[in-house]
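Take a look at this single chain in structure tokens; it is the form predicted alone.
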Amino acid sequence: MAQVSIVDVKKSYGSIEVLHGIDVEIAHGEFIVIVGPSGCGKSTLLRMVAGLESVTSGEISIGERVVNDVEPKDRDIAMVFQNYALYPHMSVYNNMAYGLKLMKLSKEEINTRVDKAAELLQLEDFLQRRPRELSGGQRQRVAMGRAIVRDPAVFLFDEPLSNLDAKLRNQMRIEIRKLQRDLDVTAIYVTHDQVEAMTMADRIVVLNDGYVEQIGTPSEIYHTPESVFVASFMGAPPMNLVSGNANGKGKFTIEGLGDIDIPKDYSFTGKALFGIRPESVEIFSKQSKGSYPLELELVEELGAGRILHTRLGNETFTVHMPHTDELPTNGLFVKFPENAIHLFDPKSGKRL
């Protein structure tokens, strides 16, 4: 069983600590995505699992074995990089077979493994080509094939799709996820793209400045964010976060607007951030009980929907409407379903 355990792992470069006690338990066959902005430490963490970076403190285990001091080649992992890292002078076949030759496998075993991987990745017709004769998506498949032939316990992906165009990224996301399920292998995937994280992961690890902000399923991360950072980072467009004051009795005061109703479960009193997803609000053309006026500033047409950039009181506010709903022309009013409202502490950034 290829479970991966990361326990209180820290990483420092001299006096600068870049990872601050990371704890993640990854089950066999699970697809974990580590997501966060540039510089948050996600690639450093992946490289520590791979053995390309040393562990300052804490333990990393693959299966039942602690691998802190185990060489990368002996960790039973395979890594797919952002830049493919293919040998330009070698054919596709030799790129995929090279690692197996270093392992001293027989020619028959190498042929069997390469042929099987090529069939899985639809590369049978390209085995004698050089990387320069392939498209970006085909090169990425070769890089994945080189990993697959090793039959590893764990796949590690370091932003493998960031060099591809949008259409190809969508296609490769599906292919990678399907391949991981077919092979029943554990996978750790690093990306800064929250769409990749939401669409591919069994669970997501959200990193921010070397700390774990939240670990959960895509649904948990999106619908119940544990911090302002998660709420604003995960989602396109991101969650609306409006400053105001909660009175602890079901009212939230927004400057320039007045009081709005929030669930009475929120007993917090004082300054807070009111959060709601742009697609969770209800839009009307006439004011009614429980609705509040919006000032429309800009409309973005997206084909499948539209994004309204508005003002709620003195705060900016975004609304995402499906294309089937007509845009009100005589007025714009909004209601906030109680089950979609979130409150956050503006000082700690944590969910209330």
The other form holds:
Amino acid sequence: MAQVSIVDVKKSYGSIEVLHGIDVEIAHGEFIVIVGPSGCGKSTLLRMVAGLESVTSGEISIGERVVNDVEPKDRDIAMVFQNYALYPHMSVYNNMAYGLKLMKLSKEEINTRVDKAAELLQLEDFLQRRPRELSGGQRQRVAMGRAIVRDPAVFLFDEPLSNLDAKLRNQMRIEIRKLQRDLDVTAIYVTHDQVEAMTMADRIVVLNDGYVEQIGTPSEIYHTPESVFVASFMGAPPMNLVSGNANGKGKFTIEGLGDIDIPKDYSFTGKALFGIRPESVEIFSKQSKGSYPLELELVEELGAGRILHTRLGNETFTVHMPHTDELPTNGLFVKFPENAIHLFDPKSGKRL
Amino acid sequence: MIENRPIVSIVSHIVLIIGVLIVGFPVWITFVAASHDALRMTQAPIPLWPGPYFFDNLKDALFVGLGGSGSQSAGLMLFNSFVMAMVIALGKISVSLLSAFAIVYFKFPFRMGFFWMIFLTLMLPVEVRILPTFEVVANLGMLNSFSGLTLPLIASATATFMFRQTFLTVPDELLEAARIDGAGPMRFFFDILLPMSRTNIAALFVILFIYGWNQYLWPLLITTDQSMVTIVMGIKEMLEAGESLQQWNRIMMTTLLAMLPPVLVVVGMQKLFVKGLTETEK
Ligand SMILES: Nc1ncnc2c1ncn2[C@@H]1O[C@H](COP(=O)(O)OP(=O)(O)O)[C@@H](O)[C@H]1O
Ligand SMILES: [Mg+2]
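Since the one above is the form predicted alone, can you give the form predicted together with the partner chain too?
Next comes the full complex, and the chain you just saw is listed first.
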């Protein structure tokens, strides 16, 4: 059993603090995705779990054991790097076997493990090749294989798919997820791609500028973002955020438009951000009660749907509509379903 | 540049052929001189075509030398030169590999200071520091020995610098992957860094072997004992060994022999050499 617990972990380089107290509890077998914009400290956090970076303060444990001062090789982890970090002068077989040889396993044991991993990853035909004779996807698999043969308690991934083309990325996403489930290991996966995060994670950790913005299942992150950052970072196209004034009695005033109805249980009064996902609104061609006019500026055709770039009052507003719905030609009106409305405090960025 | 006009290709060939002739002519004369008897070589005009005594001269030069007192056979001189060149080349490579490894991969006080100190020695080749170096070697009792011949030439800023650049191109993630795999620093050095620098090492070996082989001034200074004579300085001494007429045939044969090992090294390692100097992918 290998739960991972990260307690109040901070990291400084010199006098610059890049992680400001991270707390994450990861259960055995969970697939955790750490997502955030580049430079927010994802890799640093992962590398601290791996033991490649020292922990400035706080505590990291794997299983029951505090590992702050444990060497990477003794942490029962394996890591897959962004550019694979395969040993260029070794065959695929030796790339996978190298760590096992250093563990002083017997020849037969090494053979069995490498063969099993090669079979799992369909690498049997390439065992004698050098990494440079492999395609990107195959190298990616070898990197996975090198992690698998160690039989670790925790898999660590640092943007492992970012060097692959889109099609291969989708395929590997599914494979990694399947492997992790089959092998029943805990996984921590770092990415800046919110689609990867949404599709792969059991739980997502959204990191921003060295702070945890929110931890939750993909559905929680998507439907109840705790902050403006999470709301706008997760989801494509991002959530509409319209500034205005809440009166605390179910009305929200948008400049250039007027009042719109929001749920009565928002008691907050003052400047606020009104948020709604582009795909959660309802579109009509005629004005009716509780609908508001949109001014259409541009249509993006996606095949499976369309994105309408519009104006709501003085604010830009995007709408995502399924391809089955007709595009209204004369007049565009929008309704905001009550349960899809979010309100944020523009000062703290927090959810109201 | 790809040009297909015949005139361009004819002209460039002529230029190249002239170049080859200019370089090749002295070598040809050396070969010709090494194939005549001693008498013929003292008569004008000197011959331009090979004579019948090549193998006799080869035997004499290899095993007898000039034959007078205080002269050495080319065999012994070749051996001395070979040991010197090998020790210098391998010594330089090992020392520079380790110092580059230390400078790139370890954090220690004054790291960059040490690097620049090594770098500064680029400005101090043996010729510049020859007197103090001689003094040190003499005081250590290393005159007339292989250690005296080689040690002062082994420290190498160029090679250290080159290996440093090579190591800097090795991605950090490789070191991290090796750490996770359980490799300590020396394992990483031997299992990963060294094989990855293979072609660079080969290229450097070629350059350094020739550098060591061609050493002239330093061996001349510190070897007085005839049994330690190297072939490059030996040739010069043969010219001065004049009780009688110079035996050009044997001197030229010795010269031919002196050229041979560097040529063999270059030809034998040509592929690796070019790869080591041009390869950038890691
Ligand atoms: N070795 C280092 N020395 C100084 N600053 C570093 C170092 N490594 C990372 N940083 C800084 O820490 C922050 C987080 O980096 P990183 O974890 O690599 O971000 P990412 O989320 O893109 O993986 C960045 O601002 C980066 O500049
Ligand atoms: Mg990163």
